[in-house]
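Only one chain is shown below, in structure tokens, and it's the form predicted alone.
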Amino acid sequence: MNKHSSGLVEIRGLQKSFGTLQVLKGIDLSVGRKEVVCIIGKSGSGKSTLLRCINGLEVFQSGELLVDGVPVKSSDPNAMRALRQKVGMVFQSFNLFPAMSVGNNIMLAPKLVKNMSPGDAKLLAEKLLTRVGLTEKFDSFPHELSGGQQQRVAIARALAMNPEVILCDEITSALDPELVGEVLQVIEALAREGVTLIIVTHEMNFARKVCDRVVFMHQGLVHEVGTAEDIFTSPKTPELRNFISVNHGQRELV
């Protein structure tokens, strides 16, 4: 994967607290374009919270968080509206509209925030849908389709505002063992294409195989960041080597 030098996000000490807890303690972190970066670590964490300050829908305390240059500023809502447009968003439980059809699912944003037109945002929806592999679901409904699919038609949602970076936040957890596969597959085809991910997964062998760099989060700090190979074959601290050992056991690494 070709990368860019240039951070397209750029972290700088950030913190977020709810109430009395502070779940982010200064996190640094910079992502360059064409970047695929991997954030794991135990519940709690911080890594979705981190996610969430990324694309807005998170207030943070102090730091700075700029994407593509531009500070995200969660309080004004055309910074916001701007934003929406660079940042997609996968979450793990699909937040599909269920009265819509998969169709209109997907042409809802590029229709709303870009003014496309219905005939050019169901061109861009039949398109993306042969992008992930659902052709033939234009007209069905969410509730028609398994959890798999219904998570690949929001990355086809997410990819339909051509956004600078995609955000994925744990999107495997709620589905089926035997439906994981497909949405991976999904994934690691964007990160072939130069698609910039920012992925929060608990599946180890994926990260492995698709992650530039991996980031292991730890109370809520950048505890070791590296490339998929240092981190899972020489963990540098005690934190890291015990989380491997409880997440990864001993199988054999795809």
Contents of the next structure:
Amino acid sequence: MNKHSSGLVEIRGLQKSFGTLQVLKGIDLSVGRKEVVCIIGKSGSGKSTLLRCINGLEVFQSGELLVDGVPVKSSDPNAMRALRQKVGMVFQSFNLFPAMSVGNNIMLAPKLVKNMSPGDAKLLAEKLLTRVGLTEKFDSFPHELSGGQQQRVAIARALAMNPEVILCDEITSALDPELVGEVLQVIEALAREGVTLIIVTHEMNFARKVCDRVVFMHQGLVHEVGTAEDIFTSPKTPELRNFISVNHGQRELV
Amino acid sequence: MKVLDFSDVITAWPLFISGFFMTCFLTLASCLLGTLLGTLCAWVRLQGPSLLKLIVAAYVELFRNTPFIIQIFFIFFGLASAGFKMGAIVASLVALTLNLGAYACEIVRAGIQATPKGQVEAAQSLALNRWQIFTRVMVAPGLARVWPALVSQLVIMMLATSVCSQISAEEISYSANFVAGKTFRSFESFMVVTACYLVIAIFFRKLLLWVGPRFIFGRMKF
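To complete the pair, please output the form predicted in complex with the partner chain; the form predicted alone was given just before.
Let us now look at the entire complex, which starts with that chain.
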């Protein structure tokens, strides 16, 4: 059987439990190159866990997960590092390194992992900071930045490794409402430039606007998949209809 | 004999000066080596191979639960009779470093253990290996977290260098003992040495609290 498939990220029958609690109950999902996929669903539906399986932060028990045709093997540290060079991640809580300047946060991995020269790494970091609109912040420290700025630095840090796909795990959930826009704009620009993105989000308007495909997860399974238009205007299952109406209501309240 | 006559003590000033520098040297060298040793031991206790973990645990318990003067006698006299002969200065450095290493190990370990999980995950997802994550991502913020506690321990170490006079390392307590014995001006010479320790301790503490954020862990905030 040919293990290589068309998708950049290929997930088949993925199952994952925390103890006796089964969180993922057999996920099938394929994400193509340059595709932007949003994962939506209630808390506890397994969205974040699925995302964290893709770069090996969570170990899954059964099923298959291939990135760029290579199966994810969490028992092999070298294979995991090779995988993680292809898969970038941006976290809900930014997770910048507090003892390093913004520039060093971005340059750390290119220097250590890709043996990039300090000069090249500096050029790269400056270029990426400009891309996320923070040219002036090279020498600032994380605690001197706003949440939105920190998250944009985190995006630049992920981009510095030139990954094939970037995973975004609720990257605006920890932000003040007025800072959400600046981060989403950066992600939107990446999507336009053809970066492959898998985004777990609660921002329904953003999902609708930016994503090629929306995945609705419910109780550890992919419940419904479709284009943003299909998912939001003509949901087929009652669970999705309910989810969308509840979230729509919240948005109205805000 | 007049009370508080400093003339004999002042005449012996070269002894106090050389003792002062020896105390500073022992302190700086053992603090540097001991902190390094402690950090390495912290790595072993957190991530090292299990046999090494056991050895380090035994070492830490041994040195934290026995008096320093016994440790230094063991190293200077005990090992000498077993064939490992060392000069007083080398033996002092070894004893101070080993003693500090054990305490620093536990302090640094506490700081590193408090690293938020997310920072390790961020480093992992950037493809750093375990050693890179420890040295580049965990150590500096870990030291920053426990810096005040570590500085206290380093100052205690500075004060403990006085014990080295017992194996004839010529630091400042040795000078004071020597002058007191020669001139019978104990009160005066110990007043001088007390003042010296006070000055060194206050200055050393201030220096460390200044050095840490500038050269060791950057200007970070918690």
